[in-house]
Structures are given as C-alpha cells and as structure tokens.
Amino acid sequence: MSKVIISCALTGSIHTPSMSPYLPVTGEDIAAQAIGAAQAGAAILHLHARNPVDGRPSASPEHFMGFLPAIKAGCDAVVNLSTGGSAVMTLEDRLTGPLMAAPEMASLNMGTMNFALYPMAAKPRQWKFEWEEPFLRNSDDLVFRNTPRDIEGILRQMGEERGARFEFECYDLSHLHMLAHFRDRGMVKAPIFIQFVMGVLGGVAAEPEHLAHMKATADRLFGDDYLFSVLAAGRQQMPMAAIAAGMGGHVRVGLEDNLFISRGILAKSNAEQVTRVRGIVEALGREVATPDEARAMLGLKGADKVKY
C-alpha cells in the first residue's frame, strides 16, 4: 500500500462560532491551526475563509489573504482551497478567492444536492452572532448548486487556466458517474483524487457498506487511475478513517467535518484530530505521506507556482 495522505479541513462553512470556541475563524487562528495540523502530519490543508468579525463563511480574496501567506511561510503543506465556499453563495462569489490565489489544489463538488444543516440548530445554545441560527434553520430549503456547466467552468478556470489539481468531492454514486463523464470528455486526467464525503444530510450516510459500494463503483469506472480518501461528518469521522486506511485509501479529518475528539469532548485544535488519525494509520502498519510525497502522488504543480 502507498503512504497515507492525511488531509485536514480546518474550518469549513457548516459549523458556526457558537458551536465551539476552538473553531478557527480569524486569519491568525486559521494560519496557526493550519501550521499546527501540518506539524502533526497533515500533508494537505483544505481551507475555507471566514469573515473575522463574525465568523460568517466568506470567499473574498481579502479574507483568504488573511492566512494564506502565513501558512506558506510557516509550513510546506499542500494548500487545497474550497470552490464550494458556502451553499448560500453564488458560484461567482465562491470562486473569487480561489481564482486569485491559484492554489496547487482545489476541491470540486461533483453535483447539485440538498445540503441540510438544520438539525444542528435544535441543540440549545447561546448564539454569539445573529446570523448563525437563521443560517442553520433555513437550510431545510437549501440547495448547493454545481450543475455540469458550473463544474466545467471550475475545471477550466481553476484547472486548465491556473494549473490546480482537484479533490473531487463525491457525496453519492451519481457524483462518481458525473466525474467519469468529465473524464470521458478529456477534462479530468489521472491521477484522479476522489474524496468520498459521507454523513452529510443530503448525501450518502457514513456506513461501511456504502463506502464499499462507492469504492467498488470507482474501481469499475476509474481502474488504476484514481486515489481515494474518506471523510465522515460527525461522530463517524475516526471509525470511517480507520476503515479507509485499512482499505488502502487516504483520510481526511478536521473541525470542518467534526468538532469533537471523542464522545462529548470538543477537539481543542485541528492538530489534535490529525494526531489521533495518524496514530490510527500507523497502528494499521501504514506510513504517513509528507507534503512532497503527496505532491508526487497527485501530480501537483508545486508551491512555487501559486499566486500568494
């Protein structure tokens, strides 16, 4: 088995500041936690931006530049910027920061889907900011849009024009077939890096049987031309990571996907989750990939070719 690439998703656009005091929202905190995660063993840092004033999801160049130069100066991890931003943003808004930065990697959700966060609003809490509760409750009518035209545009603008490789986020079987469609059109080339995203309400559940079926489908569609990683939202994060590593895959952790380190105990940093999953990976007899090894495995352009 090849070495395991650990990705760490630092902050995302799903959890809100009231849910955990450890969720990084300022540029300074995102940079510090990113560097800490890299030191703990994360080869890839999956990054969203936030408005530092109130923690609201953002994709503005200004907010990305609040942490990208510091991360580049502080570690050699691969930076992977989200093109998903937040489901409440337009496609144009989602891409403003990533287009400016021209990173080595970008995430790409492979379909339009329901993205339901509203169950998280049911837990009683003191809301820090007025936007948080309505944002969550109104997600019962929220659709994340990525049509084939949208996907093609992202592949061209981020990939062909700026040289980024992609983390193809596949939340269901249909997303794998959409990815194969763009491979057949010549717009996606090996090595293909697939992230099986599990446990989001609107996508596939985080269950081993579903992972086995998705991997079998990817094997049939992509043969030896792909690598896979697994993220599970919420409490299945570490169990599904262990299964992924045991299947020969790669893993993703981070406070974007799960705010906890164990039942009822908040993770105090992204590095804490990276350290935990690294222990799982190494206990299975596998080695953790360095950033440069991940670059070689994924065919990345190199940190010297980014625009920040």
Ligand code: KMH
Second form
Amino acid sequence: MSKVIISCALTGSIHTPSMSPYLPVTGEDIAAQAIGAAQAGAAILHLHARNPVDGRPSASPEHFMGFLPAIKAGCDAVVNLSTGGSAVMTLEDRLTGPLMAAPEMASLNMGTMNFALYPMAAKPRQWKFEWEEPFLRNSDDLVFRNTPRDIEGILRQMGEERGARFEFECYDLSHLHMLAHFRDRGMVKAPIFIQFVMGVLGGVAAEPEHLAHMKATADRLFGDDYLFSVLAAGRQQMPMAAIAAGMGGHVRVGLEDNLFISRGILAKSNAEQVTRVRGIVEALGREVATPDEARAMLGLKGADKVKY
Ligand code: KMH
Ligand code: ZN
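So that was the form predicted on its own. Now I'd like the form predicted in complex with (5S)-5-amino-3-OXO-hexanoic acid (KMH), please.
Now the full complex is given, and it begins with the chain already shown.
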C-alpha cells in the first residue's frame, strides 16, 4: 500500500466561533495551527479564510494573505485552497482568493446540493457574534451551487490557467459520475485525487457500506487513475479515517469538519487531530507521506510556483 497523505482542514466555513475557542479565525492563529498541523504530519493543508474580527467566513484575498505567506515560510506542506468557500457566497466571490493566490491545489465540489448546518443552531449556546445563529439557521433554505458550467469554469481558471490540481469533493455517487464526465471531456487528468466527503447533511451519510460502494464505483469509473481520501464530518471523523486507511486510502482531518477529539471533548488544535490520525495510520502498519511525496503522488507544480 502507498504512503498515506494526511490532509488537515484548518478552519472551514461550517463551524462558528462560539462552538469552540480552538477554532482558528485570525490570520495568525490559522497560520500557527497550520504549521503545527504540518509538523504533526499533515502533508496537505486545506484552507478557507475568515474575517479575523468576528470569525465570519470570508472570500477576501486580504484575509487569505493574512496567513498564506506565513504558512509558506513556516512549513513545506502543500496548500489547498477552497473554491467552495461558503454556500452563502457567490461563485465569483468564492474564487477571488484562490485566483489571486494560484495555489498548488484547490478543492472542487462536484455537484449542486443542500448543505444543511441548521441542526447545529438548535443547540442552546451563548452566541459571541450576532451573525452566527442566523448563518446556521438559514442554511435550511440554501443551495450550495456547483453546476457543470461552474465546475468547467473552475477547472479552466484554477487548473488550465494557474496550474492547480484538485481535491475533487464527492459527496455522493452522482458526483463520481459527474467527475467521470469531465474526465471523458478531457478536462480532468490522472492522477485524480478524490475526497469522499461523508456525513454532511445533504450528502452521503458517514457509514462504512456507503464508503465501500463509493470506492467500488470509483474503481469501476477510474481504475488505476485515481487515489481516494476520506473525510467524515462530526463524530465519524476518526472511525471513517481508520477504515479509509485500512482500505489503502488517504485521510482528511481538521476542525473544519469536526471540532472534537473524542466524545464531548473539544480538540485543542488541528495538530491534535493530525497526531491522533497519524497514530491510527501507523498502528495499521502504513507510513505517512511527506509533502514532497504527496506532490509526487498528485503531480503538483511545486510551492515555488504559487503567487503569494
Ligand atoms: N467542508 C467539507 C465538508 C470545500 O472547501 O470546497 C467540504 C469542503 C469543500 O471542504
Ligand atoms: Zn473546505
């Protein structure tokens, strides 16, 4: 089995500041936690931007630049910028930071879908900022837009024009077939890095039989041309990562997708989750890939080719 690429998703646009004091939202905290996650073994750092004042998801290039240079100076991990941003953003807004930065990797969401965060609003808590509760509650009437035309545009602008390669976010079987469609159009080239995204309310549930079926489908559609990673949101994060590693896959952890390190215990940093999943991977007898080994496996352009 290959070495295991550990991705870490540092902050995302799902959780809000009142949910955890350890969720990094300032440029300094995002950079420090990213470097810490790299030191713990993360080869890829998946990054969203936030408004440093109130932690609101942000598309602003200025907010991306609040951490990108420090991360580049502080570690050799691969930077993977989100083109998903937040479902409340327009596609144009979502792309402003990634287009400016021209990173080695970018996420690419393979279908329009519901992305329901509102169950998290139901839990009574003291909200630090007034934007948090409505942001969560209104996700019951929100569409996370990723049409084929949107996907084609991101492939062209981030891939063909800026040399980024992709973490293809597949939340369900239909997304695998959409990815195969773009491979058939000649717009997606091997090695294809597929993230099976599980446990988002709007996508496939984080259950082993769904993972087995997603992998069997990807095997049939992509053969030897793909690598798979698994991210499970919430409490299934580590169990599904363990199964993924046992199946020969790669893993993604991070506070973007899960705020806890164990039942009822908040993770104190992204590095804590990276350390936990590294222990699982190594206990299974596999080795963790370095950033340069990940670059070789994924055909990346190199950190010297980014624009920040
Ligand atoms: N938050 C993950 C469930 C993206 O940023 O483009 C999916 C994700 C998508 O990370
Ligand atoms: Zn993300």
